[in-house]
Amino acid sequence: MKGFAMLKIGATGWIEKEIPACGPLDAICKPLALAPCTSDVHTVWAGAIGDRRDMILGHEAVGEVVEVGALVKDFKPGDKVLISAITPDWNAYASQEGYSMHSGGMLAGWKFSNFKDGVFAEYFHVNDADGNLAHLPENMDLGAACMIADMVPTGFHGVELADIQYGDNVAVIGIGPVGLMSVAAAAIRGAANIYAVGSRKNCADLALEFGATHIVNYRGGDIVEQILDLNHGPVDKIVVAGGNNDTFDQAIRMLKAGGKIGNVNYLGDGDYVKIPRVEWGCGMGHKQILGGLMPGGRLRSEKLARLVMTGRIHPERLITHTFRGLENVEPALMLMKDKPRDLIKPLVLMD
């Protein structure tokens, strides 16, 4: 089989593969849809996992399962599947424990282009096809349930980390597609206030649909500032699902004391983050810092695309950019790399 890969650090290019053996547990499947993330940017230009050598890319598609093992019980070929980006081994201690995306040690949740092989290719390896597969919705749109994948659950779990509560006023720091999706999801929790943070007229319009009430653009000036004269002190939650290392300094300096940051933002350079010491109440400030890799698994998958069905939501809004075929998958992860202002997130439907 051929699949785009991480031929090096800063290099990648089209192989060619042996098609991943199925173990009894498992599945082989060949994707329906693909989406490029930030995160297989960060993999090949920044090394952010690593140097990996002539490793498939991609962890989001939408699939049809080709081969079963013999102990699969609730998949069979030719059923249309949603996949989790997160793919744990859920008979794992850290599954047990509660954190499944970290089965097999940290992050170790998250096995496409990181352990193994991804989706960028013509077949992929799925581990544990009962705990990891969910049945695709009949007449679900393939834009948004490749969102369900990674961009839906991982904006969600920000959320979820930062506990957001009815008439919390929040922040959500970057709304990108997983930004917008934690927008999205705060509004689904009873969040008063959401303040957005971002710069891209198309995000901001987009977030404002999806519940914000005011759009912070960061080139306006200090968005602690903006932020707090907005709300008229500090926020209860923030979701940081943008920026950079140095982030956290603003996030700690708009926060109430008591109050909670859910980050689901990749940082991939750098070896450490800023937190002011007096504004985090010189380590006494009960202002706590909650980063997460998403949960994976089936009834996360099936949970989100009730939302999808229901109308609650609407991931497919994401998509800006559609390509067809295997072989566009690459020009689709150069628009992820350059980022072009008027891109939110790119999809690849095969012929």
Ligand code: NDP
Given for the second form:
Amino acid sequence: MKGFAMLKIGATGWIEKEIPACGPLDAICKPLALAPCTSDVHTVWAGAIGDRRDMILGHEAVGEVVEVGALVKDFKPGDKVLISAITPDWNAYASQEGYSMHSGGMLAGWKFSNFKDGVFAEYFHVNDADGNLAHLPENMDLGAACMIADMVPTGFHGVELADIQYGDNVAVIGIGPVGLMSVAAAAIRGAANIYAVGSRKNCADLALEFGATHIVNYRGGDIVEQILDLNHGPVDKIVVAGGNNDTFDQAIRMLKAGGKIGNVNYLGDGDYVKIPRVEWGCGMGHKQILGGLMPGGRLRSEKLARLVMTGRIHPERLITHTFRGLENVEPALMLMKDKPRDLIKPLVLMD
Ligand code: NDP
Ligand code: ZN
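Counterpart to the form predicted on its own, namely the form predicted together with this ligand:
So here's everything in the complex, that chain up top.
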């Protein structure tokens, strides 16, 4: 089979590999739709997970099952499926403790294009199929379905980590596809004011559509001042879905005592994160920071699919560029790398 791979840090290309073998609990799928992710860009061009040689990229897919292992109960060849980007081992200790994304070691629930070949191929392997696949609802838009792999669960996880409750005033820092889904999740949770921080116009427009009440442009001045001013004081909760290491400094400064920060952003630079001592209450301000890899799994995919099918969220609105054919994962990934200002998320539909 052919797949689009990271050849080494900074280099990509098409390679030939054997179709993966199917263990007793596993499934082999072929893609129906694929999407490149900012994380693929970090993996290849920032060396975010270290060197990988000839590893097929991609972790966002909707697929069709072509083979299942002897112990798989609920899926069979021909089934169309949602597939989590994170595919934990559900019987691991970490999973039993509620941290399935860290089953096998910190962040090790992230297997596609990390510890094994990813989904940008004619076929790919899914471990623990009964726990990590979900049936694709009939008539579900394939773009929305593909966003359930990663963008929706990650954006929603930021809101879970920040523990957003009804009536909270909330800042969402970063409104790329992930942060936009955090805005949608904050609105569903009943947030009051939602300050969405970004600079691209189409992202700002979509943020307002998804429930943001204010747009804050970080290129137009200090976001701390802007948000403290708009909110007449510190906010209750903050989701970090973009920015850089300085973002925590800013977040602590605009957060009330007892407030919570949920981070889903990948921190790619530097050795330390700076926390401003006085604004953190000299260590006694009860300002919590939780950062997390999204949880994967079937139950979560099914619940998020329900939100799509009942019209409560519209993740297909993230897709600004649509390609056709597996060969077009390459230009789609390059688009993600170059990030033209009209891009939110590309989608590749199979022929
Ligand atoms: P994008 O690059 O599309 O979006 C980043 C957002 O951050 C944009 O709105 C951008 O603004 C904004 N931003 C950039 N610099 C600043 C700044 N200095 N201050 C405030 N805002 C800023 O990324 P994605 O939405 O695709 O992904 C977001 C992050 O989530 C990435 O780091 C990704 O790796 C990570 N991720 C994490 C996962 C997890 O499980 N935890 C899973 C998937 C992704 P604009 O472009 O408008 O100028
Ligand atoms: Zn992703």
